[in-house]
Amino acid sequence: MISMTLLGIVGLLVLFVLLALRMPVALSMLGVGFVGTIIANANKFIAIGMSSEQAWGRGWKIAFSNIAGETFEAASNYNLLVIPMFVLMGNLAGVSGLSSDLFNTAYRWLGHLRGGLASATIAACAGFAALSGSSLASAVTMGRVALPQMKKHKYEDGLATGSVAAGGTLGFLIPPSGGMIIYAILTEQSIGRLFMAGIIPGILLTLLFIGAIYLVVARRPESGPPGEKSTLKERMVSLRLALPIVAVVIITIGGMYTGFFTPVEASAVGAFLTFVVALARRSLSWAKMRTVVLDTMSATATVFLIIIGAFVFIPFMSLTELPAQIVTILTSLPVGSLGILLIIILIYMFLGMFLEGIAMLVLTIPVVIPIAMGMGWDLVWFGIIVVVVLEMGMISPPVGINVFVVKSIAPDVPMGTIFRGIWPFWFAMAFLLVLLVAFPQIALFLPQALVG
């Protein structure tokens, strides 16, 4: 016999080894539960008198029963149509050249400026991100097409490299975020209210980022030096070309926000259309049709077997009832509803130093998830907040995965001057999220008029 908890706390650490062993987050937790699922029913079942022999044979049962109906369950769950399509709509804007006609709009209107070009690096990385929902698509894209320009143009490595690796976890936040997503369907919550949930919030960091690269350049002018002025008729053509991504983008986030589409709906049109738009262009061959088909497919595959493993993991955790017992012990602590809501956003950010934010987000939901019930807290706006604390994981040493992403884009960048180029926005971050706790309306707003 072994106790529940001590299973659940030894199935933790085993995962945690996995995981710093660099195996797949999928498998791990596959792995984990599966294993962890045998050992608690068949110690279950020996404690209520069966025999060993009966009671491993049953456990054995019950986990291949359980991860054949959890597999089922998640390829044929409606709503998770959204991934491949919003990863397939990312997917042709990234090919088609949509990307490069974002940052060159973005670089006409503020490229002028001081630290013109980092701030329209933002600009376009939060106008991709309404395209991919992928912060490592946004990071990797905007990062190919500003980073020779801002060397170009003398910028400082640090603030070059800080604005593309931070731009990129846009993608995290502005809908269609792929990590909105699988929050949503691990909580049983509304796809469409969290997109419309993370509209407002994603402008205000958006504008927070540019804030923060204004303080930068007014602490250090010869960290941004200004470009070349346009013309308004080169603004004006350049806005023109950009229309296209935009009425895309009205169109799958309008039509969600009127009722007129559903979430699984707009990802199909957004999709189509952006089809239509590369097609329009003549940026669209066969050799790029079928890079973007076999990304789209990988991509897909890679978020689906993490959503299993989700799956098989958090039911065996359920039977440990380690998570009920944190949620007991945590909730009797004297510091009040503010001050639990600190205590999980500190542990999520210890996390996020050595966890990917998807990895982060299946493993912390069984746990979390209850807490925040317990303490009557809107999952919605709760869910931006995590999303917000995971963001900032992705830019946090020492893993930061947007930040090896800009360093495989930006080599010769040493990686400590990549990692000192990302606090200023580190701490914009931070006070969004100060922000998102002072004023919950914030993200709450746009879900509540929808509802309305």
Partner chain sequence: MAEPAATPRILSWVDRFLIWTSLSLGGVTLAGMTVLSVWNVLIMRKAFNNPIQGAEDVLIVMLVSIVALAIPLGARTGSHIEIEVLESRMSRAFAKWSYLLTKVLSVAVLLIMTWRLWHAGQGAVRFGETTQQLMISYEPFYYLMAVSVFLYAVVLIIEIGQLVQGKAVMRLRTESQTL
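Alt. form predicted in complex with its partner chain, vs. the form predicted alone above:
The next block holds one chain only.
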């Protein structure tokens, strides 16, 4: 008989080996969760005196039941309807040129300032993030619009690509956010509360990014030369073009915050309104609709399979009691609550250098959430902390996924230059983390004020 803690450690080690050998994250979790459930349950029954044969039989039976039950449970979870709907909304916004309107508006108002084009990119990314839950989609869409403009105005490559890569990460923090939905489902928190909690940190991070750009151009004015100044008329026209997008965001997200819609309803209404706006702009074609459907299905596959994997893996981890052991060890360390939080953040930063955001989220939740609960932390606040650290991972070398996306749009810019351009934004995120730890109300004020 193997001890449960050892089984948990072996399970984690096997999982990491499979991941390192490039087995898909979801299938690795499914495989380890399935085999682990058999062994853990057999162990449990042997420990209470059942015969070995019977115990193993029970173990198999439970694991068989779990793998089918949890798969169907995830696929038929009504709350997860938000995933295909918000993805559809973001994809419709992406293909229909709404991103260009957002960028043009931000450019008309900010472009004449030093570093203004980069700031406009960040502002447009924040606007697009309110339509899309994916940081990749935000980086790709805005990169295609903003990078040629910044090149034309002779922006330094580092600042230009850095602002797109970092701006894209806002898609993960500003609701609707794919990461927050997964976190909410796996930790049994309210999606609506998490979305509300992401608003103020999202706006704050947008401002911090713009502040970072200001500091860069204050030090090296040539890195972000000012563009031509727009007339008031041009500004107002651009504002009018962006109005439908603002309306969609206000109706969708605003409706959710005021309790008019549930998150599921808001996601469907958002997708529908974005479709209507795109149709009214005559920017949809059959080819684009084809892309939208295929991309929406592909992204849905990514998220659902990984949630299915987590649904099978997490109960196995709980059975092993390894998370509880880690909580005991951590709480006995003489570093206090803040020290433990710092350790978790540093581990996340380290993992973020190698793992993709959503994969890291589902892999760490079984261990990290019991710690957060053991420490008495608010799980909504902790969710925002986790999302911000995951965002940092998206732009951290050597595998920051947003950096690769930007590289694919700007192939002539060396990776080293892009990563150098990232640092001001990375520090802005780190500063946001400090603020969130010092003032948790930044995240908790809205959900507490609106929902209680």
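All figures in this text were calculated on a predicted structure; none of them were measured in a lab. Positions refer to the first chain, counted from 1.
inquiry  = Please identify the hinge among 214, 208, 277, 68, treating the change between the two forms as motion between two rigid parts.
reply    = Looking at 214, 208, 277, 68, only one falls at a hinge: 68.
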